[in-house]
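Shown here is one chain on its own, the form predicted alone, set out as structure tokens.
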Amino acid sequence: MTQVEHLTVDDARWDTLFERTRGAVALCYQCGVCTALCPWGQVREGKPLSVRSLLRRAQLGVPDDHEDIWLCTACAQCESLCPRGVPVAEVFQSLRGMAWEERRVPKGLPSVLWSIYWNNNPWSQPPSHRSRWAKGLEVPRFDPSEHEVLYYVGCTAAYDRRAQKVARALVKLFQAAGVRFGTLGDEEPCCGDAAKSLGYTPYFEEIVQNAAQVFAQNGVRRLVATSPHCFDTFRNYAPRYQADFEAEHYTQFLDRCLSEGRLRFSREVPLRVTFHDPCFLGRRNDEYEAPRRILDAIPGLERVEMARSRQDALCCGGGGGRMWMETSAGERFANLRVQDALATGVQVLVTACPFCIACFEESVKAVGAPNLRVMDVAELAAMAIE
């Protein structure tokens, strides 16, 4: 006999969760464009992510003991061909948020949480140790006077080794466009997008206002950043709390400075490439052309597109809060993503993210292509300058 689901309707909760999506869920009446588009469903033979089942169980007011709401990477993949614009993402987020609440969370992600809390950043290194990535470099403190942007490390550039060369680079393009730049140093704050990529949100709020004011103190108006990550929380969710600065991430930033003269390449750099775009760059925020113009400027650089590229880019996996939980191998986007550059037949896969980068590097050793070199934009960009 079949055994039946029997299922208990809580309309506290789908109150709740209207209200933290502000109405947003609402909307989905079930097409399954979304669960089609979901990159999961290239990576889990026979078992994808059925998106449109949890939405609408969390329509129903259903309590939702499923692990697949921690799957969701935040790429927006299924958002930009949604009929009814719903924002899957941040729907995921309330309900991983209602899972915190009810003390359901995969093990290990309560100490990302308190790293934040006690070491101001999500990879347990301690905050006396953020500048030492600019060892041996000439940074300046940030100073109104003085400075025309603050450059914003983020935790990942800070902390991270490979990550840490991209910040290196970052300092050696500003000095070469005579950019007026210094940074806060140890005392630089989280962004907080490992919190609102977990789903605690309070806490999210409470770390973006607690930048805001770290900034406003400082004098800080424009800031550039490394990652996308830390770009979209200071763009997008920081002028809800009255935050008085702009921000950008650092390949807007360069482009400007090549469109404007300030920044030249001379040197050539003969290498066939393929850019990946960052979810959180691309599909979240509309910048595809910047990092390509960068790239096209550099003398001697080919740069050839891949099948799957702008809109249609495929997730690496690390997003939403996917850094900090563990993936199978057999179910890593960056292995496709891999497997997307080696079919152009280029020498270097490049991105402008720490986490695109960090997910790449493992998944050339996992689908073993010891040629292909994984960089930055600003990595390349950093040869092609005397």
Given for the second form:
Amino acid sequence: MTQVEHLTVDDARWDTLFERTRGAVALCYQCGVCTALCPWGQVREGKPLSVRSLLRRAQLGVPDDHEDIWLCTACAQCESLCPRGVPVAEVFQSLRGMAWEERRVPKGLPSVLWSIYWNNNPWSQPPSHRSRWAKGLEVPRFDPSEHEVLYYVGCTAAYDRRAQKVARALVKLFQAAGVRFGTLGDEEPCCGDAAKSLGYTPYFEEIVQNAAQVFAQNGVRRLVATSPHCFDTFRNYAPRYQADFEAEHYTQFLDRCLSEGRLRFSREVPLRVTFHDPCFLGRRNDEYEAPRRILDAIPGLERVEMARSRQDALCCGGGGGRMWMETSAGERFANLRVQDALATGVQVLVTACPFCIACFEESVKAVGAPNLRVMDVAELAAMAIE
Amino acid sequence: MATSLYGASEAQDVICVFLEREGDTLQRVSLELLSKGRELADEVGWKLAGLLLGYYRMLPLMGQAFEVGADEIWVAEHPLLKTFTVEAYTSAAFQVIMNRKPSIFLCGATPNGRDLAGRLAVKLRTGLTADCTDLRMREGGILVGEVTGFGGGVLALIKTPQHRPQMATVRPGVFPLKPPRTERVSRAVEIISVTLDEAQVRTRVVEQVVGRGADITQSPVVVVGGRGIQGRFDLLRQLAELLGGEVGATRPPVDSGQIERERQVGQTGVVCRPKVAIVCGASGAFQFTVGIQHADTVIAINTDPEAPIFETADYGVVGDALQIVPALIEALRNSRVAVTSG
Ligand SMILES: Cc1cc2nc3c(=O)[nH]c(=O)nc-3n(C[C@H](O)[C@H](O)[C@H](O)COP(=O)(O)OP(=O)(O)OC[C@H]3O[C@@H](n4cnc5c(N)ncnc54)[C@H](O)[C@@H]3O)c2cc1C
Ligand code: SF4
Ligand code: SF4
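What would the structure be for the form predicted in complex with its partner chain, rather than the form predicted alone?
Okay, now the whole complex, with that chain kicking things off.
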């Protein structure tokens, strides 16, 4: 006898979801392209993340106690080819939001939000240590009458010792290019990406609004962010809340410094590298060329492409709040991505996102490729200046 | 609004903390509340009392409560209080409170504490501020509880001006544990008799099962092994045992099945707060160090002098953990040093 799953349709749930996704969930016509493209299918043999069926359940207002709604890394792989333009990751965020309301949330996630609340960062780090990364460097406090841009460091580059090296390299580059910049020191607000990805939208909105306010009070008109995640938040979400500033990713800013002749690379960096497109820079913000132009301007550096790159780049697995959730050893996208890099025979896997660095460095050890280095574009660029 | 069974004029100048036991020790949250209660009581010159319900082996528990600051302990002993049942405990606590009439009653927001506090508040017809994130004393002995609703970021300050006792629950870990008091003021134990009827108790304790999963978050010593110890958790277990601690791990050994997932320390593992963490063969990645940053003292053993773990550690040993740990075990066996918990 066949087992039939009984579904209970809940109109109120559908209405809520429709409203929260501003109708986007209704667009899906069940073609299944998303399920086919989603990288979870590559790491979970036989049980891919069935994006299509989760969307169908959502459309019917069928309550789902699916753990699966927490898997999405917001990589936008599916969105890039969805014929109906469904913002899949946002739908997942809305579903997560409902799970918060029903108190069905994976262990450990409330403390991430509490940490933003208490510490102004999702990493449970003391707020008073936020500017320690800059120890020994000359990093002035942002002053609108003097500075052309605000350097927005972001929580990960401020606290994660590995990512701090990227922030320090950037400072070196800004100085070399004669950029008049400052930071907000310990008062720099969290961008709220974690709250957004984990689906706690009301709090996310509050965080972005607060950030926009802090920027306004400090006379910030332009900022440059280390992480594509902060950049994405400020570029695509802050404007929804009357924010009045422009955001750039640092690769875009450095690229401009190069083309304007402010920044020049004079030292040879004889390395063979390949560039991994961070999802929140590439697919989410359509910036594929700036980081490549920076790398190509470095003398002696040889850049090759991985088999899947630009729009087709495989996600590292760290987006969508997955940095705060455990992923089983056999299901980490980064392991596959490191294999992609190894296939090109390069010495360095380059990226431009602190989450990618964390995921790749771990996978490099996990797959036993000690000779493959993981570096950030900023670190390579800093090697090329005097 | 119904009035409480006793009002501000009858209430005594006492803060009472419900003492919850866990085997032969008090739960940490009870001690944390006593620490905080001491501070609040001192601000207004009140007394701090602990309410202890049970049936056997109560003495060591009292000692602990006095050590962190209780002036008095109100004890009710009864066979029906042997293990926690919400009916018997509510009834006994109610009788003791009506007997002593404290102005303030604090309780840990543990599963049992929450159960008890809610029922007690209804029985006493008073208010309860649940899950406080801070407690303050205002003029006239008014307790103000700070409550944060997540998300909305709402922050409410709640007080119970007319009803007594003023009740609040607080989650474990909100207040720090202060060092034991050395100066002795008073230490009074008052036995209060309660009448309980078996018929009241509708909960039947069938079996008590202690969860088998390791809880390294509560351990005073954690010995962590990373990829560098090459799976030699047997060595770390011996060391941990000698020090009265637990074994933890970074993610790679967990991934390769050398040790259970519950013992993973870090961002996607657990955050522990031991007095001492001994970290062997771990490079010190940020996702790991967030799990030990609250340790009082971190000792790292690593062959690589450049390993980032040395930036987080208070003491660093550059060397092979597989040689140093056995030597340490040997030395400890000979000198029989032990770190006691609590
Ligand atoms: C999203 C995400 C979440 C993560 N969450 C966690 C987490 O919760 N917990 C966690 O631990 N990690 C986590 N990680 C992984 C983390 O980034 C690191 O990869 C991991 O902590 C490294 O573990 P390790 O230090 O044991 O291994 P390694 O980095 O390989 O370090 C091994 C160290 O051992 C030393 N060594 C080698 N032999 C010896 C010897 N004989 N004696 C002494 N030292 C020796 C080496 O010098 C080296 O420093 C996470 C990563 C990601 C991307
Ligand atoms: S690709 Fe788009 S339309 Fe097709 S099933 Fe997925 S979400 Fe729906
Ligand atoms: S955004 Fe990425 S992870 Fe999320 S469903 Fe789409 S393809 Fe899968």
